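First comes one chain, alone, set out as structure tokens in the form predicted alone.
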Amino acid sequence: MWRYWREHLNPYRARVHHGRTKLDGRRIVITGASSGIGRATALRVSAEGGIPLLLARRAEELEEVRTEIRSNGGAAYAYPCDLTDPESVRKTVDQMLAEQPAIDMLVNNAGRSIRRSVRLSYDRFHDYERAMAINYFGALRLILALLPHMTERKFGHIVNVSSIGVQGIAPRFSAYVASKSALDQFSKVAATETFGDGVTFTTVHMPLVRTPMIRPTKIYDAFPAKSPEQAADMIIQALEERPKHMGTGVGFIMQLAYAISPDLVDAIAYQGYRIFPDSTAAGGQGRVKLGKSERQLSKAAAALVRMTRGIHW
């Protein structure tokens, strides 16, 4: 009788986990799973015994990830979805809830990055709308759709992939950082309301990662950056340990420095704004100097990159 109550009637039974790993058997929704950080995270989740529910717009690439996971002996499900389309999100969530016995966790990884100075954005208000559409509203749409299921089960964990730029100052990223900041603040408030229901949030302030998203900015070829696999390690830790936030040492130092001396941080960031030009893709005329065998930065730029490793410039 006790066993039956524990497995079928205990309102907190979803929190009880006896897998070989912390993610074993957990069904985890991962957005932006067709490439980059999302793909690497899905592979790691599967390696830990979890079951990734793969979301992205590109159905063919999503199917490739699912096939790779299954060929390695894991389980995965692909759900093509446009997070900027309310109807697409509604249908996808309904389908997942109908096909899966439960959804335990969500990783909001899908995003859009825009590197463009404010002075080149005067007539590009749509940049800000596009960033908000995926980075904030897309993630929020999915969170709100899954929260009733999670709160009913008295368990759930949501990992939001944010940016190190939110912790410090990232010139030319006003659209991107603002959209990530909005999601950060929503999560802080929501966490206070879902605490009693066992639904928790982690914000990962991700440093620069070498993914297709940063490829148009050629200056980043000369920047040190984490690999998608290293970024996935951070997300796996967030899923397993469920801290309030995660990030890098540089990010926390920048956050502390801005709290103590915001004018000094502004002055340093302004130097970075002057040193690193707008890219051709952004409509600027700046060019990264080409060395004999690789793209090179000026000595001042290289020094600033080393000092603020992982920061988006």
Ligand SMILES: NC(=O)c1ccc[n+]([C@@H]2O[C@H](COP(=O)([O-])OP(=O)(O)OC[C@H]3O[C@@H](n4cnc5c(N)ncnc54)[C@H](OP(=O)(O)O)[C@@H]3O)[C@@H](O)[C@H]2O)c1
Given for the second form:
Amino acid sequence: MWRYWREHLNPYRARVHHGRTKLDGRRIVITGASSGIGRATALRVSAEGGIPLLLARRAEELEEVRTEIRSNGGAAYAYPCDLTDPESVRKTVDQMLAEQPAIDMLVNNAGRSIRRSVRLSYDRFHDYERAMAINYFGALRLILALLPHMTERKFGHIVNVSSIGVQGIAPRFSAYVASKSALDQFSKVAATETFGDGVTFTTVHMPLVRTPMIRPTKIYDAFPAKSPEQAADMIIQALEERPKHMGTGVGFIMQLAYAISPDLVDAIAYQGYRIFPDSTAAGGQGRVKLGKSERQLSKAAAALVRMTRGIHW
Ligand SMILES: NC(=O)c1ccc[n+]([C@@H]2O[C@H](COP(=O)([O-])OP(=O)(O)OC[C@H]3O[C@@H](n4cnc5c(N)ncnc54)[C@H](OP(=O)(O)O)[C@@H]3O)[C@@H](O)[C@H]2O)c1
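Could you give the coordinates for the form predicted in complex with this ligand, as opposed to the form predicted alone above?
Entire complex below, previous chain first.
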């Protein structure tokens, strides 16, 4: 009888986990699983025994990830979905809830980056709308759709892939960082309301990662960046340990410096703004002062990059 109560009637049974690893058997929605960090995270979740539910628009790429996971002996499900389309999200969530016994966790990773200075954005209000559409409203739509399920089960964990830019220095990323900050702040407030239901949030202030997202910005070829696998390691840690916040030492120092002396941080950031130009795709010159080799930054630029490792200038 005790066993029956524990497995079927205990209102907190979803929190109790008996798996081989912390993620064993956990069903985890991963958005943006067709590429970069999301793809690497899906593979790692599966290696830890979890069952990734893969979301993104490109069905073929999702199928490739699912096939790779299955050929490694894992289980995964693909749900093609456009997170900026309310109808697409509604249908996908209904389908997932009908097909899956439960959804334990959500990684809000799908996103879009825009690198363009405010000066070149005077007539580009749509940049701000597009960034919000996916980075904030897309993630928010999914959170609101899954929260009733999670609160009813008295368990859920939500990981938001935010950016190191939110922590202090991010010239040219006003559209992007504003949209990431919106999700950070929403989650901060929501966490105070879902605490009693066992639903928790982690915000990952991710540094620069070498993925298709940063490919159009040629100067990043000369910047140190994490690999998608290293980024996935951070997300796995966020899923397993469920801290409030994760990030890098540089990000933390920036945040602290901004809290103590925001003017000094602005002055440093302004030097970066001058050294690293708008890329040609963003309507700028795209030329950075290079060293002897085309792939090397000038000494000043290289020193700034080293000092602010992981920051996307
Ligand atoms: N790379 C970095 O340096 C870096 C740094 C800090 C934070 N981040 C954040 O990390 C996350 C992952 O980025 P990444 O670098 O891995 O970029 P990526 O390789 O370009 O992947 C972006 C993912 O988002 C998905 N996506 C975009 N729009 C979507 C939509 N409307 N509906 C559903 N899915 C959508 C894409 O899938 P489809 O095209 O198939 O829809 C793709 O899987 C993003 O939130 C990004 O802001 C990245």
